[in-house]
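This document opens with one chain alone, in structure tokens, the form predicted alone.
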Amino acid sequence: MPYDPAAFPPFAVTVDLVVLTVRRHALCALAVRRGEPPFQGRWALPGGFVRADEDLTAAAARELAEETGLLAHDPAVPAPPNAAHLEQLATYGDPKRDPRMRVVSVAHLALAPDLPAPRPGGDAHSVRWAPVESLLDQDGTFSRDAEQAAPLAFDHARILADGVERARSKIEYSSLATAFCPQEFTVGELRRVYEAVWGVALDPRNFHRKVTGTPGFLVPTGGTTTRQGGRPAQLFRAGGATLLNPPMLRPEV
């Protein structure tokens, strides 16, 4: 039998973004309030439909640039100042996840330091950074100023939880934590990234010994800074290692 496209129901493909950064020593995610149905007025992850002339990576990079002004970083070239780590997270295809039609979402995880103030765009009515613990509190609801809030739109609470766990897991065995830092950073600033992502307090001396003793993790720049207050602190940049040996094991809580 010849192939007949009309014999199959149509469906759409979207990309949803879990955009994470560390703000005020807390792991935060980008959340948008939807300005159009479905779920009008509800908070959601940023994202959109994949265009007919673009692949998934290009669609995710476009949405990232539109929502944050950041460029997806190609690891093969030096990172520009407005670069962000972007990787594919997972695919979500529950037939009932979108009331409009069958929609398959390919979620992506984006990490970057010092992200700019968010700006609404597309079908977003407003946009803000929110601590992930608030977005995922109990049943995935988002509360602000004691307002009774509805759960995140679509299946975005699940997607966000998966993205947060991916980040928490990967900083154990990879150098991904440096994606949250500026190009030059102190060990103290890197430690606060681990503390924010893992949600635990770490011993400063043990942490300093581990990260500076892990081959290829950090490279001294030769400079110092007093931006943290107190005595000048040594500045580092990310080394060439992608996998950490030994790994930075997450404390049990």
Contents of the next structure:
2 protein chains.
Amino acid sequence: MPYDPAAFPPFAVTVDLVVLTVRRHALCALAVRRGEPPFQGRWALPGGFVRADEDLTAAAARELAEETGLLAHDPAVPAPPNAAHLEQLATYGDPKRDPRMRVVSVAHLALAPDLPAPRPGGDAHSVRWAPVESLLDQDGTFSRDAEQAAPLAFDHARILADGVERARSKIEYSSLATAFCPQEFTVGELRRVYEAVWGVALDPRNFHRKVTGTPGFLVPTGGTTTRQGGRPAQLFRAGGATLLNPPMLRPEV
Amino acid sequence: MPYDPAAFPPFAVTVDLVVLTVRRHALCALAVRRGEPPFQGRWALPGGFVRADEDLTAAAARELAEETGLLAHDPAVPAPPNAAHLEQLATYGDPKRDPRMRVVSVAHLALAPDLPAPRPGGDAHSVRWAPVESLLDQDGTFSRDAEQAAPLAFDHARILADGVERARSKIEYSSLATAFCPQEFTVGELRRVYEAVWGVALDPRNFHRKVTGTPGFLVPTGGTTTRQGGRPAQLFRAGGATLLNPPMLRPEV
DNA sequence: GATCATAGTCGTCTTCCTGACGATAATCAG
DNA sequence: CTGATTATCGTCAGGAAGACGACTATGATC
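Next block: the form predicted together with the DNA, after the form predicted alone:
Now the complete complex, all chains and molecules, led by this one.
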């Protein structure tokens, strides 16, 4: 297939981020308010152009740091305090997805522990954590928030839905749920992550048996905490294992 | 983050295809020989530029049809005779991956039944099915074929490896293995697909129990065949189910 | 300080699924 | 007819998960 290498159609390439965290028992995503057309005033996923000499992953990590102060986490090294899991999600390139020009967006998925507050790269009104149901809900059924009723800009609702689905399925067969937890956490805290991401209630006893019985998933630190109330709970760190075999079973609805 | 919409760096966007099939008990991928620099004479994955007003999936389907005559299969409708499964794999955008210019490649994965022969869009010397081990093998250990010893062009070895890994894991928890089979197939033929993709031997009795006992996986057509020799085997079509629950377990190692 | 609510942790029992493997059935090649 | 080959059914033991009872160790409240 002969071609003229100089005759390719030019595209803009962006990265968009689905940044998920668990706050107050709810799965939340980072959203930014658009300050300019198109979709001015609407909420969108954070993102931006890939620079001329920048790798896709590097661009996603840069955007993540700019929006949240989080560092992308290289799975090979022990997690630094402010680390988030970052992975490529999918690429969206419908010719009409951006009315201005032809834009191909390489979406990335980031999973972060609960942060004190979104560190505003700009003003605090333009960045927020929002429960994913309210962002995906087109009718405002879940949202009393008038300015939230509008759907996300561009095709970001679809991207967010894909990211949430990826996270939901990936915590089944990997230890990725620990990415939502602080460095040290209890079995109960990890269980509340699963419950929030899946939107189900899990039996605390069976969950405890499962996670403590899976080799390499959790390593005890020796400490205990009562920050959740009740009897003191053991503290754990994420073990080296990344794949859960057999997987954690998601209850069928 | 204000920006000038006209000031984005221009990228070339391509689609590359990992087309897999099972031939003679081996997992094979479609490879094309490059006719021009860079990597002239080396084998590469089929692919090409995305057109100015073309969706990514449409571009992948077009390339697939050009190289193989296969149609991309919409899972919503019953499979036409010449259908292949097509899905997005991942996107590769290292700034140095193409020495000529900045190219972002959206790789797709296609799974096809065994075809009579690669329909040459060009001459037969430039397209072929090759066992994935020989394509991924950098040292020529598996390949006596001198012209095969060179690794794949660009980062295509990495892309192929990712595609193979996706296929290997996806047939665990989905009914996708049927995409490697003709419209009607026997349990034994399906088992040989699993064995070829995973590179393991499976117990025929347990496999038979598993696949026939999973609702929606297989529907009997009523016919039988002896094309594999031995006792006549029932013919099946792929059922509507896409997710296997519980999954097919891949033997460790 | 006793009581209670709250969370964590350990056990038991039943059910289901899998892996290992014996046995039988139906074809084809000689 | 005999043996090779593939398909299919059955049995049994071991492991994992769901359901749930019981007990433990805190802080909060009276």
